[in-house]
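In the block that follows, a single chain appears as structure tokens, in the form predicted alone.
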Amino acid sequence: MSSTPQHSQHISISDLRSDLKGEVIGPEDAAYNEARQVFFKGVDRRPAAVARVAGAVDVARVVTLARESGLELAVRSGGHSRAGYGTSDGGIVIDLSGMRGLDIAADAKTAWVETGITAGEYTSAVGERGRATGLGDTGSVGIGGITLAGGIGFLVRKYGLTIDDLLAAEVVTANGEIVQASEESEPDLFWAVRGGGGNFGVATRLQLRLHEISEIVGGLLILPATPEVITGFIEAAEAAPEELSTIANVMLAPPMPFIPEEAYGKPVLLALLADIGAVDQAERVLAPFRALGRPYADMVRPMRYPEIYEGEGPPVPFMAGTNFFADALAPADAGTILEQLHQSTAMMKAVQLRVLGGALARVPSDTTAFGHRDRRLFVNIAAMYTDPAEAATHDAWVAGVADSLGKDDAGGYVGFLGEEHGETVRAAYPGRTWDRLRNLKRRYDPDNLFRLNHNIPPADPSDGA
């Protein structure tokens, strides 16, 4: 690949620097190679410039530049997009990572936060006040990306998605205007950004509801995986109080210090549990899970809520994956998962199962752009690898597992999708949601400036909608 961005002649780095309060990094700068990186290190793209913006005004200026110059525009919060949407070849990157302002209201019931902060940083900061907002399961993701996608995390059964705690958003639209979207102001835009991803503008600040959460009981529980253990785990999670959310990864045991050597390479159910109910009731709530089998490791303990985000592993170069929603997992399906794990040559592969319901399901389906609120189970299939030449092999394995579990047109969650074809993105927005999003896209971004994402194309004016 050429070291010179394809469209560098369309932009003057010096002019852009003089126009922004934030830092602008070009290909000749020593910091360029670091600045163009995203979470998945196999993504190797060379933007014309990376603008580490200092606020919404900077964002508006870069958006205007991209619109007027025709440069491809990438927007990066935490840079966790598996498709590499947080960077660009020859385009311009809005890097929000310098925008980490946090203002907690005096009553500690809400907070305004800039979208460059990570989920872990935010959770740690509000945790000092004994408060929390549900923000997925990974501390290093950017709060902007996970919120716009929907946000399926540790509080999903008790308090719903991240977007169910989103009260307002400051958004820079495609025409460079800075607007505040809420139920009272720009309600259509507010509906769209709650699940519609980055299709409608750059979210620069979010107002989030805070819940009073201090000490929880959580951590890893690792069990030998059999069909009976897998289905039993799901049944226990469905029967548990809504204060408990679970993430079950069915995988081959990696060589980790807290796993016995004799378990290495054997099928395990690696579960992450988060019980925000009364600590003195946790033993009773967790007993059905511990009764499923003799654990290889039981690291579930009382902790401060922010600790649940600690201990993340290093990023990997590449990941193949897909996901879908379902209503149940039959014992035969659990057996299929175990069989398929042994057929993958990836360095690490897993089928992740998350029981939903609770507060997520009580929000009417047309309240936000996020669909699938009535589904009971979320299934995420992933294979991590290091050699790009193996991409087709691992993509085929992921697709085969999904097909064997009955994915069909079940629809997925855009926050976990990679670079997908249009039908997959379409299925993420069921029913009339897709048409409404396309009409709003035509209204807020008719030229599809914000297209480096799981794209929702503007409605065709000839449709008459």
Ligand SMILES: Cc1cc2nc3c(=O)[nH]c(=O)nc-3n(C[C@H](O)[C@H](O)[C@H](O)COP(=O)(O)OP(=O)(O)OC[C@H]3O[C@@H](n4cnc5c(N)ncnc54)[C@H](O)[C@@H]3O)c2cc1C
The other form holds:
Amino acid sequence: MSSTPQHSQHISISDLRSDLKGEVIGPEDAAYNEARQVFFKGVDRRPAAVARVAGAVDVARVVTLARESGLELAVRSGGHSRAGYGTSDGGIVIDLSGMRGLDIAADAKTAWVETGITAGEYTSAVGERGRATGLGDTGSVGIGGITLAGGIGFLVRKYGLTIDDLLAAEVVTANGEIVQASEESEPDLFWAVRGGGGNFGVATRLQLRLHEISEIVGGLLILPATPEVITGFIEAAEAAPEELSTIANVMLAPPMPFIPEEAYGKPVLLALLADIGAVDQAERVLAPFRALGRPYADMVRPMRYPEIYEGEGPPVPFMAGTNFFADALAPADAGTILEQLHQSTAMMKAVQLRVLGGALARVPSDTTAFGHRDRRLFVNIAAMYTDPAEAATHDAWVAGVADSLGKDDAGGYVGFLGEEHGETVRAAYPGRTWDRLRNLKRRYDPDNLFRLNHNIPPADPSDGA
Ligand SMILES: Cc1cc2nc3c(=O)[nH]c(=O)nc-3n(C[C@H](O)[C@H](O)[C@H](O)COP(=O)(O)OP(=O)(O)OC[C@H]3O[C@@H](n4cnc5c(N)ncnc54)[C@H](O)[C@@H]3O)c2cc1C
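Here we have the form predicted alone; I need the corresponding form predicted in complex with this ligand.
Every component of the complex follows; first up is the chain already shown.
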């Protein structure tokens, strides 16, 4: 996983305990088995210690310990990294889950939030004040990981990525310093953390913009999937007002209580829609989607915005995946998706399509380290499975689907990458973004302490990069 050799240093759990305000869990502790786990339950790693830090000062101490001891350092917010970067074999884990503080400004236009909170908890809490910040589609994802990756969610067309609402971040850098990064203070670091993942330090607090959003019209619409329905859905999503963002999963219908039995195993387009425009206009906005076919289920209804995060699937042991950006989906591609779904033996597989554009596309591509602003469509291919011996089969399937859909070399979104290195990570940061990131990595983390991530190696001074 890391290119730097692992030192097998012994750490004293009791010394660490006396150094930190937060809790330290070692292999001898009853809580260890739970504490070493992440979202993907197949990831089975045994860290030397899990430090449930209580604040930035604790984080700085653990960062310093990792730097001085040479122990591998994992940083975990919500633990949803597909590669399992939130845990480590033999290393030390900074587990931010004890840091869930939220401080909404008096005018309710911004909030400071600690990075151990989940997307769902944050959305519920700010939702109490009729406010929201765009995150992803899943409540249990950590605000730390999703924000640093970029954040593509239900508000993407109206308000852009999560990083477009990030106003400042408190970051513990590799030398153990606690710094504020914003347009005014450490602007280069602020640029890098907006898309550069955990490469530049541990974000302990984020200041996010809040939008006035309370009642929306949203929920699940499940349609029988044909090539015409899939392409029609994309056209309708592109033509819709920016208040509407959609996430369409083309998949074989799972046996879920709200899906009629006769549809089980048949191709469906399972879409999540969120329309934050005027509720009394929603019927008109949603009509083109409903007209695409006779829905198997139509659960789109007025709701409070946080309700869109309710209802999460069962735990996932392993997931093969790949993703890319595209500009369009031809009817033949939609047909290919449907054919390919039948070829996979994974317990669940889906090709997810998200129409972008809108506010995301209006931000110049060099404003942040997320460099894919000009692409219209995001395609994420995933296959879930339980037996690790099948990894190669499912990896090959997702790669095959991506190839047949014309995935180019223009790179994907790091948020959905797995244990990828080298060219795949490099391609995720197109154009000059990569060189700028490497130079900043050299400035902020020259020894690559933060390497358990989609790693950006520090620029080599001899490259002149
Ligand atoms: C079920 C599921 C649904 C998803 N849906 C979406 C979606 O709709 N939109 C989207 O954009 N993404 C989505 N993602 C991707 C998700 O945003 C990334 O996997 C994200 O990195 C997870 O964040 P986390 O904090 O939960 O994970 P973690 O495993 O804790 O962290 C992921 C990475 O970020 C680093 N990191 C986390 N917190 C910090 C921090 N505070 N400081 C420094 N580094 C940190 C970690 O070291 C690690 O490398 C989804 C993922 C899953 C599994």
